[in-house]
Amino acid sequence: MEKNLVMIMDINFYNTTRQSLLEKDLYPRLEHGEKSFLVTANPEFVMKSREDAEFKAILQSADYVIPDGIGIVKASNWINDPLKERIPGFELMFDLLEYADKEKLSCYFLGAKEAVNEKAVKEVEKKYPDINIVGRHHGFFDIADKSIAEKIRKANPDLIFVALGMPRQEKWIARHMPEFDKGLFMGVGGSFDTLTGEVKRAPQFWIKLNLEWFYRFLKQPTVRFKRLLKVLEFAVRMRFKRE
């Protein structure tokens, strides 16, 4: 079956629900086995592919590329082919997660703090008692490493969660990846942190306005301020179709 495709600065993102893209290509490839590189990507993803010439080459040759922001959405609307539905990465991973749970899935947790990576994980097992948990690794290595990426392929996960941050796990994901014979790779970033509770979700009220980067933006002002330049930057560009 042919994606439906809509392009943003060069990336094409895949136009579905999230709905669809599970019951119709995750769950499916899951259940065959197949390799899937998932990448949820917002506007930093975005105007970061501008830049860095590599990050754009593997965003370009994932097998899903899904609109985990609202500026994504709102750019589509402008060049006037539409994005179906904003797929935020956190909430698709519960999904997978669940589902993991149901069908008695191998999972494999990679990245954060070594406390952050431990709670996130007795979290997950204390929330999905029938999952498989194969196997978890801190982020502080270089990704190169090959030790890390063999430990994992011999644990056999089906899923492969990598909280690298961007674009550090989709380049781990896009080195690594050939030496697998399965999995579903997919860069959550921050929620590792956000599933212990280090770092606090927006409230629902915030999300359903799609204001959760603004949320973001207000608790960690310094941190978060050259990230908001680049999404304002991007917005802009466009906006007046300024590639």
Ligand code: UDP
Given for the second form:
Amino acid sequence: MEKNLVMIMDINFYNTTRQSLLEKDLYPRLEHGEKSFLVTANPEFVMKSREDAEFKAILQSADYVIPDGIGIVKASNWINDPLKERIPGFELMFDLLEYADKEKLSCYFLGAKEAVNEKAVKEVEKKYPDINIVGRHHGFFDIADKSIAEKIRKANPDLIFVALGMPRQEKWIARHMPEFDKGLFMGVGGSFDTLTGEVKRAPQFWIKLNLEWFYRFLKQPTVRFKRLLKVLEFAVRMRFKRE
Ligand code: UDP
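Can you return the structure of this protein in the form predicted in complex with the named molecule rather than the form predicted alone?
The complete assembly is shown below, putting the previous chain first.
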């Protein structure tokens, strides 16, 4: 079946809904043990792909690039090729965990600091007491290290959640996925930190005013300022230059 795609700065986004992606694509592929590479991308990913050719080629070779970030959906509207909806990676991860729990599929958790990784696994086990977690590993290692990939391959997981941050997580997946026989590989960014409460969401007051981004900016001004500029550049390019 031809995929309905929307191209944003040379990256093809899959134009689908969260429900359809799960039911028509991901669940059947998991059922058949088909290997899959899923990227949930926001404007920062697209901007990064402009300066990092390896990362761009990886995004172009992934099985699915999904719009995670309202900026991508807005940009699709500006170019008159609207994406159906934003599909948040954090929520998609829970959809997949729920499915894994129900269908007795095995999961692996790779990434974040050791204590966060351990706590994230405990939180998932608390939420899904019967879930089959076949292993976990923190995210501070050299992505060229083959021994970690080999250890994961031997654990034979159906789902591999990779929380190394962008673009490390996508580079790790692209490099090591060929050695695997099966598995749905998904980069999940800072999800383990959010899952464990390591990174706190803004208080409701800020969220209600749509100022969560500003709250985060105040908490980490140096890191966030650079990111904010990239997102602004993305918006200006997409709105006015169309490239
Ligand atoms: N991380 C990691 N190894 C590294 C660098 C980062 O495991 O070498 C983890 C980090 O601890 C965090 C996650 O990657 O849990 C993503 O962090 P960030 O907030 O930068 O990701 P984003 O969601 O913004 O892509």
